[in-house]
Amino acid sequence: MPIEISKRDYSLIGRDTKLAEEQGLASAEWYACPISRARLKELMQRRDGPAIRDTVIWFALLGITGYLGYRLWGSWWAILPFAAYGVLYGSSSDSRWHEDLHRTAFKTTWMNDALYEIGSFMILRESVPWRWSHTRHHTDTIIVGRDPEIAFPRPPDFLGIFLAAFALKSGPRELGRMCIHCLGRLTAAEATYIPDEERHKVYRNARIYVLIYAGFIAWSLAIHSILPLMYVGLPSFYGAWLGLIYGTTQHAGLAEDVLDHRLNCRTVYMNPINRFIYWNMNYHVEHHMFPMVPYHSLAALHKELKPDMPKPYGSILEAYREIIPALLRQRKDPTYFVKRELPARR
């Protein structure tokens, strides 16, 4: 007998919002793996050094690839440096944005905030709304009706996933929100989690973003070339694909409405290059369980928690061997999800 497909309400103001509250899933207490307070405090120590080093390398790579793209502009060879520039701009900015949002990358607060603003602009995520959105994501991770950042609702939207490879779904949506914010308004969902005292910052920043984009568009029109937009604006789209590959491993196909991050997040082993681009967000269970541990300490946290964790995935490919069949099955059976095997209680 065929399974009837019924869509849940993933909005923040719908029937599943009320249901999550009634079931005690909203702002609930989550499971945490055992770790000594002293060791956790040690791992939570913030340092400027690692993030300064990695940020200097990141900006240097952006500068080198951008310069090579300029020198080779007009030939097919320009595709190679701009492909690298795009990934550094449109994908690597995601992890920098994320870590600085938590204010854990650097010990110095203004460094976190400065890089967060830069990353927000690069990845088309306005800094103030997304700070509050991501706070809710950590409070109610993959709780339907509460989490505003569920990227893979059931049944999955395969066209949307394809468009996300080049930010063709999220990009226009975010630009639309910027225009709404420029008019001094919020969306109905944003009004549920952005405090009144923060809203003027939303409107101010949106106007700054739009002015910058307008300036680069005007520059391109004036010189009759898209070259300026290849550095600002377009890389948010043509460089987004690797961020999607990484981000899909985080939660796709896993359980909804559970209060254990081991069941709705993945830890995936990656090589040093991917870990640099992704800033160790491949240790995603650990990050959600203890979000105040800096990215440079997540590998050490992983070793501490490993005995109480599900088996980590050995590679991105191994993770996708599970994700793709799960999403295909969810298209026909939205109730299906991957059940992670937890270790026996010690």
Contents of the next structure:
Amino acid sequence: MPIEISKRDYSLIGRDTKLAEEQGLASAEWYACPISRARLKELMQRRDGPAIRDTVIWFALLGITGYLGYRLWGSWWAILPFAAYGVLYGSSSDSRWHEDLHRTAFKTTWMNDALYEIGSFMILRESVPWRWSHTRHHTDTIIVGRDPEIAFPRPPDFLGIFLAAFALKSGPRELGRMCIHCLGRLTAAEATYIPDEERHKVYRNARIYVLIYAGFIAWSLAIHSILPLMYVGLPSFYGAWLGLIYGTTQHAGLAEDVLDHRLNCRTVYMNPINRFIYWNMNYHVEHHMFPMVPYHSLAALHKELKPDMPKPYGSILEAYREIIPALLRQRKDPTYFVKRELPARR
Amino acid sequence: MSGPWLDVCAPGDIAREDVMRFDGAGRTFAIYRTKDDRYYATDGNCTHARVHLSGGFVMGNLIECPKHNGRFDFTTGEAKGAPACTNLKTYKVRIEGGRLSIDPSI
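Rather than the form predicted alone that you just supplied, could I have the structure of the form predicted in complex with its partner chain?
Time for the whole complex; same chain goes first.
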């Protein structure tokens, strides 16, 4: 018997927005695992050391791979260093952008803000609109009609997912928005979550981004080579694929419209290299539940909360063993989702 | 204008460099104690999304909202970083006879 499908409206100004509000899902109270205030306070402590160390390593790797790419430019061997440079630029910037958006990576505020601006530019996300978008994502995580960051609406768009590996869907969309912002305007959806007093910053930053891109395009044209754009601009596209692999594990295939992050986020164990690139965002349930805890304390937070959490995924591969069949099934049955098994209440 | 003071707790009931919730006079407040034993009071809810600040993180004179990491200087109520854009209301605090109380008048 064919399943009757009522397609959901993922926009922030449509039918499901009203529904979410009527059902009490907008700006609602979320479940939090029990943890003592004293222990949480310890875990919330901010430090500059870990993020300074990781940032120095990150920029050093960008410098080394970028230099090797320059030296090997003109030969096929240049693909290797640029592949690494691209991932460091177009994927690793996602986690730097994210942690500094929350201002938890460093203790020192200006360090968070400086790296946030750099990460935003690299990942092709304008810093002000995305701060507000992500704020809404934390208020209304995977609430249809409210969360602007639902990456896998149902039924899933497989062509879109493939294009996302090289930012070919989000990239042009972001560049388009940047042009709108340059003209001193917001999109209708952005107007629902960016307050008036922040809007002038959106327009200013968009103009700065466009000037930088224009500068690199002009430089490339002047020397008849795409080499300058291999360093700034293009790596946001050719280096995005690893960010997609990580990011897909966060929420894909899980429940919509629930008020418990254990049901709509995944915690996935990853090796130290992936955790360096991803800055521990693999502890995604923990991050959503307690966003004040910095990335370098998320593993410790995970240990504290583990008895009240669903079973974590043992690897990226294990997560994908669940995600891929779930997305394939959602293509035919958009009402399907993975039900996470919660531990019995203590 | 000064109204009736509300009895809150003994000063030692709030840990150093921490925040505590207090409900009284039909309203909700956040009461702070700094590392050097100064006490402050503000409205309880973040001005951005009505999340109670008592679950937040105190760093020096700053309180960070537990939901969206918006920050306020709790000694003045000043919003110090997006998504906190609107200042918090602050209230007078006094300690007398081993009790901490606040003046809830605006």
